[in-house]
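In structure tokens, the next block holds one chain alone, the form predicted alone.
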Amino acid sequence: MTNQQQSPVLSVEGLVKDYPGVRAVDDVSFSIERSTVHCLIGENGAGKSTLIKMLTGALQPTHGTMKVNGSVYQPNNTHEARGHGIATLFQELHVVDELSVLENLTLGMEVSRFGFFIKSDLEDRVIQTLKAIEPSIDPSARVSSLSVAQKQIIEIARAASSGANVIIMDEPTAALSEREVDRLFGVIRRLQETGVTVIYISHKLDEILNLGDTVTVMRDGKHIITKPLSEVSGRAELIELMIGRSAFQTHTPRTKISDEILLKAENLTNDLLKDVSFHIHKGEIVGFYGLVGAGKTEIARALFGADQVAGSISFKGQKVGRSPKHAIEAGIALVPEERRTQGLFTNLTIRENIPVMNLRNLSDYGIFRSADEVAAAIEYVDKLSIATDSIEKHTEKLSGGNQQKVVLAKCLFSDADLLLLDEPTRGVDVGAKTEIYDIIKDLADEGNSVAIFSSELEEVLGICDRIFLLYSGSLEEEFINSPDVDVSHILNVVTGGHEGAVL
């Protein structure tokens, strides 16, 4: 056996990634053996995505060493990572529907000379790779005619035929049916037989237990453990390793919640959501908690009218859900997950951003009151403690936490009675998180209702009065928040290990 065959296919030693005020990956060390399925798990925010971005060259480590086949590995970009045999399959598919399977398999790998493609053995090689992985797919078929699972297999075959000996799969089954998941697992096992190593990232713990050889658990940016899955006793042990603590921020029960139902949703259904029903009281903070693919964002967008769904939504006794314009006029505002692309006009100033959802409030007979716009901006910069030296600063120049506060200010200025917050503190520092939580509590105490859609368990347990647990588009359980909630049970439900019942 050669030294290369004896050494781990991939290893990290003392890996650190720092951002201003945040250490996303903290002194992580472990190794991955070749021809295995190595699973990577942890709660949202555990550092998994940052680690993978360093492995694939998308980010550079602050400190530490990475090695491939025993040799130091320092990719500056994803292209260099591929040159070292490391490829990544993301949740979003990267295939061209208008091309054939064969054209997709060779895309970007064509051999050319003086600007002209020349004949090579590339086509024969990729066809043989596809046959070895999934012989039922016709190389001449148009990709648009294939299922999501088959399109994923095209990406896997393209990676394997490019010489990748490590393929990273990030939540590969999020959009697959149970039958398609079984097919994908068969493909992964055939990859192992050809000497390919798979790094498999998933929140679905049953998949980890059924498919993996080894598991690495991360928590709060740190490496907790790497061990063979044959030595793991089951879901309960994995959950315990992921949580690592029994105490979360203590929730203080609130007493100002009205019995009045402000919003009622019944039987919401679309491609992901499955017959989801719930209600929200006036002055209540509710949380929708789930992991990737659970349906949190889809529910938020449905309530805001951004996505059409079957079922009904009533707000203050009136039907809503036709469009965002209709929702805003009714008194519903959404702080979207992607604040930079969906929540802000980053090329505009703070002053220009804050009033955009309620410009009528600053106009008289079509005449815009500029002085009132300035006064509103100053008021909300002060009210939300937005750190800036001027209301004329462009929002693209603000920190993530202050950008989020500007989005909140927009929604507050719209005079919304129901505020929908999709991942409200993602990418903001601890200090900004605390300030945003205080703002949310103050809003609820003033009689506003707030719905938080979050993949951070500590967040929903720390601030929400009532919590809905989601898994794969279904509302599995509902419970009143209290200091003695069973955290392990919650994790079990949202990772698919429990047929929940609404309490």
Contents of the next structure:
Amino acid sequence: MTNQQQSPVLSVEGLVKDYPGVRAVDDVSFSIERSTVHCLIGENGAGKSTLIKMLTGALQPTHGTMKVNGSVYQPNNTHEARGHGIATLFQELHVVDELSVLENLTLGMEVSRFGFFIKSDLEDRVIQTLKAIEPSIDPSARVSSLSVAQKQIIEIARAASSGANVIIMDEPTAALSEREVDRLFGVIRRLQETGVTVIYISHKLDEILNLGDTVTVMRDGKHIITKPLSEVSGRAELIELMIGRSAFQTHTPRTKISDEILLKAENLTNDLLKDVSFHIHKGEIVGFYGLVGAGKTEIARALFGADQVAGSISFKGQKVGRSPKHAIEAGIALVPEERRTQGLFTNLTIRENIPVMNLRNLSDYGIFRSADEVAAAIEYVDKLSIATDSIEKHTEKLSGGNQQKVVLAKCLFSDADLLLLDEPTRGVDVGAKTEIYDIIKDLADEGNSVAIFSSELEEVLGICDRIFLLYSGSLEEEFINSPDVDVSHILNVVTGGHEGAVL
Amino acid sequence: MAQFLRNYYIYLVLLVIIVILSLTNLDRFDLFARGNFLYDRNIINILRVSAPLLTLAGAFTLLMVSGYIDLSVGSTMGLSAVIYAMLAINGVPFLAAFGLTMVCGALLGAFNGLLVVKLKITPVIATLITLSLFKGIALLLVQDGVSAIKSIGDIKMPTWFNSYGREGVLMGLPMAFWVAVAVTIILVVAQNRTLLGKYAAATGGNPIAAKLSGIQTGRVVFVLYIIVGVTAALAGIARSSFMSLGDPLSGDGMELNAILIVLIGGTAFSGGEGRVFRSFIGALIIMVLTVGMLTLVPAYFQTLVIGAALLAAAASNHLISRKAAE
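I've shown you the form predicted alone. Could you give me the structure of the form predicted together with its partner chain?
Below: every chain and molecule of the assembly, starting with the one above.
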């Protein structure tokens, strides 16, 4: 027992995770002390998510060991991880709106006899836990009446009352307002008092500095350092640790970009966006860089007419009707963030997917020219080197990179002058990534404009001519890409350090 | 092999059923006297009574491909049958009565479309409401004390009334059957060769992606509801003509038959997949089974046997699809 008290609540030794062609996590060792808030930071692609997935049993390590309270821990799935007291707070909430807070908290844990519920001390225990971490929530309230932030607290309470002693929180403040963030921090501190350990992942460095006890920094799959935050001097030190000294492969902006303005957006404002204004030139590749929740997707969807937004958008000097149909007709196409749920028709073949944004082009009076469809499909499969043995293959069966190319082909077929690419290389292998970048450059050389919305700095620095930095819905800064951009300054801006924060 | 089975499964089922029925000793084939299933008068009779379901099958399939459903088709059919008979008995000539009834069907379909697309009521709920609503109107139109619009005393149905559904015009088959064939051909072409067919598959396959691809999914669904309404009206006319009366309940249970045939034809209940022609074959299977049963087993046993046969068909279809997908 004393041994258990002394050993760290969770430790990893020589942890490695290999994917085909990529080592996502490379020989990582560190330990997490009981009842602390342990922060995990790193750039996108640094290996944080993969590490967390191994801790929660969603992935199994290639090598290395994990220990919980000093004994070896090998979860095969998230359920087994729960059994060891390790719970995760997912970004999507898993609460049942129609039930009360109490019913949600006890869901799946009800004690029953012959199919009837029986009274147990479970409810009291759960109410105790909830009161301890957030007294303002009424256990009898219906969950549908609560805010997103409150629902999140319900999930935390549920994890805590089911005996979790480690709770992993991945970007928990992405959807919260400032006041709600403060309340969440209060909850986390009270959790800590009850002996729970929190692993906290966030891009927002001020949150880390404000809340954490210890920080672990990862970079390129490797463990860089684990140290108490009391020994960290400030944001600048964290940023330096995250990016290291390694320079990024930056793109030298192409010189001959026309001055002709293709799109002009003024004062775009909605639930998330705050007075965003910018313009895009003809033949230019612009990048919108920011972290999760910074407003990238919102800008893309607003330009495409998929979401309502206040402010004005003019394209080729004219106003565009606010619907995807109007946007496509005007010459704007969007490659959405989630290809499987928003971009691709997995029930259809490659041939049927490619022309879908511009079927009118393949038809006379509503009657379809099948031969032209086949020709178009062959042309684009060839042009984008989509790896398939037949255009009649269902897109469901393609790899991620090839699926993304089909979505890209869809947009190209729509004859757009402006392509909006939301996370164009997410979940795409390295080879396909390079190919997609080449396609984008070719498009720009042909005089099309491309806007890339990305949370990968390497991507925007590697391909864009001009870059916009976003933080929490507002456009903080704009600069021309060049080989000597100040990367630590960029990271400082997108992590919220713009308005005279500690540096 | 599994792929072959998946593609031709439904035709094999139809063939097997016909072979079994033909080989069975049909002593009890009282209805059509001669005791052979493949006797021309029997075939003609089956196709004649199948006309309403065959008419409806294609449009219903397209609607389900787009991810929506219309449970009110039986009531639309009943109401159309009543309207058609009323027009006929009041001296409106054939073509005018025919056209006006189709317009009514379009309006009823548009009403469904309005509830689903504009008011955003869940399709099952919306069309359950109109199932009851349309049937209510049809019952109101028939005067007290009688069950249907029909010849009573001096008021007689015109003599042309039942020729549409009964009188052979080509190969011994009536107009109603050929209209069903024509509707099916049009819808097969619509599915494979028109924007509507493409849009329906896209809408049912991934509604979010469809919207982001510039497809006006609401309009697509609305148009499909209208087409279903029109074909339900055509089915009502066929049934009404065949029975020589306008019975408000003549379409009762049609929605179940329609769902069954599209499922037998391999249409996904969740949308995105399904073929018009396969549903047409599915409709033939149901009708052959129904009529075949009439001659083979006692009446009280028939529904159960048909249910069991359909269960077997649907289950093996599912298994084959899963095998082929692997």
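Positions refer to the first chain, counted from 1. Rigid core here is just the name for the largest C-alpha set that superposes within 1.5 Å across the two forms. Everything quoted here is computed from the prediction, not taken from an experiment.
When the rigid core is held fixed, the Cα atom of Val101 travels 2 angstroms or more between the two forms.
With the core held fixed, Pro61 shows a CA shift of 2 Å or greater between the two forms.
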